[in-house]
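Taking the form predicted on its own, here's one chain by itself in structure tokens.
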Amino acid sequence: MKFVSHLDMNRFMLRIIRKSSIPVWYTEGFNPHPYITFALPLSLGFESEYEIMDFRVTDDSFSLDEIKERLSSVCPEYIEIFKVAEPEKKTGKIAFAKYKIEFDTENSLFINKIEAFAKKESIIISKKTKKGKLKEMDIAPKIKEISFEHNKMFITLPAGGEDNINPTLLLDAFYEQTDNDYVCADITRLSILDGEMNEFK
């Protein structure tokens, strides 16, 4: 599933909602379709334990439990609906995302090197702007939290809005600025957080 693009996931969830027969709000115009939004689109190749999809139900008689049951009944086994709830915050309140990066090696020398690099006072990277231009920036001050456990890195970075840091920027900088051979890594988004570091709901 991590190789399914965000646009394809969007189409997939539209089909799921249609199959569930839940009365959702449709867009207006020539080609109406159920209006759904994802709080923070997931990068291709990433796994996730916490994704949020927002949609509006037009019939208030449908309980949250019934909506969850209907969606779950038409989902394939590799997609799970964990919870259905009323939104508490607007997506503009999203400020951070926490990731787990698991490296495909137990080599302590490699782990020590990337830990030392990730904890440097300055890490200059090149990031492409929305206009396609490369801009240099220092991401070290933007790392909110970072810790290591065996071959896993846990890192919290700015997310949403203009200040959105993808963890692959840190990995790319590490390989470009050191002489280490590339090591495969699985990246999983663990949670989405607001400015007070509380789980976004």
The other form holds:
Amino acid sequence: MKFVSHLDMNRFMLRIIRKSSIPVWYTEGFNPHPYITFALPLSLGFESEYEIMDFRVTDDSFSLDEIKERLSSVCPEYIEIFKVAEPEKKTGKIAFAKYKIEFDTENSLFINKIEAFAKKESIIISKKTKKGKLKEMDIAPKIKEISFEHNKMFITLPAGGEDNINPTLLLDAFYEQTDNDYVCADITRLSILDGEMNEFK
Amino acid sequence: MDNKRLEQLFLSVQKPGRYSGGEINSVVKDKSKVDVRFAFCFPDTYEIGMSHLGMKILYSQFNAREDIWCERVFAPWIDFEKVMRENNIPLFALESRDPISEFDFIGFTLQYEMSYSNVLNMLDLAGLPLKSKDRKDLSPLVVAGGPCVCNPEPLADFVDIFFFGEGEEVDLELIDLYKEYKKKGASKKEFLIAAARIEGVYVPSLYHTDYNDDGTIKSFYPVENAPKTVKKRIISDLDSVHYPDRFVVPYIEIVHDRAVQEIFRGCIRGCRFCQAGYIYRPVREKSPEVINSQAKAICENTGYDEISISSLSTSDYTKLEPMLCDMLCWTEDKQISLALPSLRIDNFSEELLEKINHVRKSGLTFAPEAGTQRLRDVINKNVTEEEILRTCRTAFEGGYTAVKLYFMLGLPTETDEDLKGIADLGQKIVDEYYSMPNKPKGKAVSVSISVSTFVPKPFTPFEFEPQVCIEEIRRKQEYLKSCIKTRKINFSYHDSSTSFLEAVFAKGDRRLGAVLEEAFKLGCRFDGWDECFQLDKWLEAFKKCNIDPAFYANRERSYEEINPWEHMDCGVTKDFFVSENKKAKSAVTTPNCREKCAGCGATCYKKGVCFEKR
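The structure above corresponds to the form predicted on its own; please provide the structure of the form predicted together with the partner chain.
So here's everything in the complex, that chain up top.
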């Protein structure tokens, strides 16, 4: 699923909802379609173990378990419905996301290097602003948590509407600012968190 | 190449979803448990190929058999081709990611001539020799089907076997024969000779051509007891033939991202420029009950919210009203919109418009094809100006404010007066709108006029006609543009050089194989795409091979000349095309198949409209 962009994923889930025959709320515009939103769009190329999708069921007689079952029955095996629940918080409360970055190497030297880089006091990157200008920024203070385990890096970064740091910014900076050869990495989003570092629900 | 590395490379190009596979309803089998692996190749991008109904039908039909695994292959876009060549990635099938050179069959569908360079490029990317004679082993066999097979000669050097006509039966007959020959360890030659005896199968290496001094064909003859003519195959009963109950549903957006339901094959009309109108004869319909249940299944199994009816001329379906009633019953309920493309102007009734009004309202598109009645009679497009205007008025009254009209430029006998007629017709439609007393306030009408360049095609009454040369086409385009005086009319046209190349290959013979190979080496591919088409490269290739493209495209052919496609028999006879050509020249129309049989020859199939009660 990592080659499916956010917009394509949206369209995909619309079809899943149609296949499930769960009565959902449709938009009332020129071109009615079920109204769904993802709490936090996922970048192309990432996998995820924690995605949240909002939609409104128009028939109260459906239990949450029933909805989960219906959706699961029409989802392909690589999409798992973990839970169907009433929303607890507004999406604006999203503050952080935790990622796992698994490097395709057994070389502990490489991991040590990237660890040293990520734990520097200051990591200056240049990021495109919405206006298209390049802006320099220090991401070191933005790293909320970071840990390493064999060839894996676990990192928690700001996410959501207020401030959003994509973990690839750190990787790009590492390759640009050191002379290390590129190593393939699988990036998986592990969870979406609120300001108190609780799982966003 | 391991999957991880490959997936990293996907992320370095545009739209990785074109190459990653894994879509819903795609079929994955255990390769050790199948006898035949078939790589179904569409020689264009994923978005175009995935929109094609024929591929969906055959993919589903092949995979319904336990012993066959059919996978999809598309032409990689320029960016990914570069990545593939740099990293030595051979062309692979989407489902298994195995190189297609390991397959038993590599099957191309030939939908348009401008995809031929992609066929060569894909063979090359697969790591295979381009020419049939240089591939010595029994497998992989390179086979091809689709409408362009009615003149397969330009690809004769490269393709081992062509399928002529509808594929559902003949493809499986060939696969079964292959299984038998593979088991007994037969050679490629032995298999090809045996295959040529199946009706509808054409093995180009078993035929030879002699040429006259002027370059025309002197004789064309088979060897090894291959049949003298190759007869087109058709499916006689559309109700019982395989139709998919599910489509592979792509993640990325494709051109026609919706369910498609076929309702009939063939066309009763006989527009004289239209190849499809002849090569799919005779007309055979599906029953409304079958259509309804097939359509329902596809919607349920895909989750699509739109279904489109597919045929060459939807409003000619004899049971259109009951069929629409049945379908609207459940589509409305499930908020599925029903699209009815290919409506004809002359039988576009108010009731029909009412029916379409139940679903989503989009623009209306009509194809008068020519600007004056005289020229419409020449091309046998039997619609009158009054009908066009009446239809537009009906549409305007039904709330439409945009109408799109298609025309062709460069038709046989066309004069400047006919071109002016296009502009005049557009103006009359604009006037029709403003003459309505109850026209919507504050809404302007928009008439789009889209003009394409006429390409004379084999198996049409215009197969003898020359194409107007590029310079004259450009002059005609400019003249027509100067005739349009209002900004309510939106005029668009296309550069004529692709149409020129299309004419060359549509009417070409096997000597063009050398040109094709040369053009491929010069870097030609995706010729149907404006951003990739390079006419200068093509002209260079013609020059190198000492072949004049005008010989094929711009030369008038006598009725007696042996055409390169004369050994292909589509049921409609050359005598009929000759008589239609003569009638065209004197602007005499021919009634459609349901009004009166014109004696085209398609009755030989003993099915369909030819045997309906009139």
